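Read the single chain below, which is given as structure tokens and is the form predicted on its own.
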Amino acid sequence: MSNNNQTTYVKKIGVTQWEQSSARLDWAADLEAGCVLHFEALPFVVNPSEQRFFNAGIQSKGARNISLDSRGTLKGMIAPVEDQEALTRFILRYRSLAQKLVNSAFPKYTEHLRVAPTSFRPNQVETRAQSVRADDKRLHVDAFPTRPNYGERILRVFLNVNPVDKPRVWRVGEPFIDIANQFVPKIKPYSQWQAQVLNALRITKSLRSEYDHLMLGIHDGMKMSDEYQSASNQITYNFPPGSVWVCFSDQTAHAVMAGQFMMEQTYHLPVTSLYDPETSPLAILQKLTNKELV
């Protein structure tokens, strides 16, 4: 594992407020060249009858995390009405933040910003017993079996409520061109027909672009890869409880090692919306590729 500097990987802000009084685009530079935002010092409160939801026991059986989606609508929770009315309200104080932020200091992602459930993960990291493909201790780029996305963006808030002083433990590994000029020749051709049949079937949501070909090919190998995740350039990184963190984790390579009790805000953005659409992955790809993949 290579000892590099930390700073080329996260970039550490000291803010203390998350409304930010105009665009930040000395962060949108790192965040779209695939470094990882880490802000030591955003306030976020957990009220005294807020500490019951830190029990992995209230996630549902089989569920991956507690979700609240766009409608208000909680899932993967068990417990009664007024808990989860409760549990809910903790959720949304942390979306209104995470949107404060990302509005703030990104303006020019939000009139196109779609925003996906936002989530509560409870589980121990370390003790979650999962397949390979599907297991986030190993470094990847995310990339869905069942939802192509065309190239667009995914961008992510997380952070760490952990009560009794736990860090949430990354590997954050290199840029992503060195990623895919490693895997991308590797890769089986894209085949349509095969994308029809898949699709026919509902085994994928919509058409299998080539780009998400591509960006599933990268991701199941980085996975399956002993090597690479033992030799590939990459740093382990603690976020301390009350850290949060932004990252277009298409883009940036990473892992989740350690830690329990997580706040997750996704959001969805069309690469036209970034700052510099040439830092993509689905322009990096086309120039790789030589080719349009969508």
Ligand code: SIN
Given for the second form:
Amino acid sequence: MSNNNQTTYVKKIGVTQWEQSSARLDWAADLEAGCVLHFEALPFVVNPSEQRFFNAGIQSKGARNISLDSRGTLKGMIAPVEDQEALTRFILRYRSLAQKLVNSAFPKYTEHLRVAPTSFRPNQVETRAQSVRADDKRLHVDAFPTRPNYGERILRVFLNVNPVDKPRVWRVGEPFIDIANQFVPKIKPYSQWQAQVLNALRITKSLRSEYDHLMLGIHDGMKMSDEYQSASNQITYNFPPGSVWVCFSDQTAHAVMAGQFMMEQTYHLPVTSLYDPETSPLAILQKLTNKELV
Ligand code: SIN
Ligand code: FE
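Can I have the other form now, the form predicted in complex with this ligand, not the form predicted on its own?
Below, the chain from earlier opens the complete complex, with every other chain and molecule after it.
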């Protein structure tokens, strides 16, 4: 069954400046409810000399994307030093605009946001072959097997920077509560002992909490179910070049179906810094299971 009421999944926003003159509680409410905010008209200028970066060949073999970490180190690019410096400036320009948008629209987040790497993704989505668990062409919420986050939120700001007329095509799925209700009952019980083994073997970077166990179970359960992939409530949505979109990717079910050349900025945010912490996956899962998960 497909619910094609797009406006419940994606909110279009027409502002033309990255910096907002005051907090946008209306956007925050939509964002924290799991919607994708689609900014259709934020300006991002690509200089003529930067056109050369629109080439999938600049990415190192084996790298998932090209990324600039918070200390300014560029990873995943094969190119001469001067190109690396120019690409760093290109990515930094995007990072600072994304920061401006988030800080001005959501000042409650500002002080507690942790800036994660910014990525440039020159790969063509349609031709990328991956294992089911790693395949972002399948609907999922973000959860990472090696990096437990104890409920901390994953906020992402995306830009389709494609130089021709190629949209980035996403599927966006149903509310997190509906996903949790379907998958949580099927997840095998959390084992503290197993989490300790994974941690001792350094398979995880810290002890996997019960929250992280459930989030991974949901992520894997969604991706592994062909039935869920095709029959769950979802829409297909095109982000044309120049689009900026924002979502909590640990909450909003998403899949990328097509596109090439995207910028992406990730932030981590404590649950207590949300406008309404009760909307978080942590709060929803704690209510559902009736226990403390971190
Ligand atoms: C993802 O976050 O799952 C992929 C998003 C994209 O590449 O558009
Ligand atoms: Fe994802």
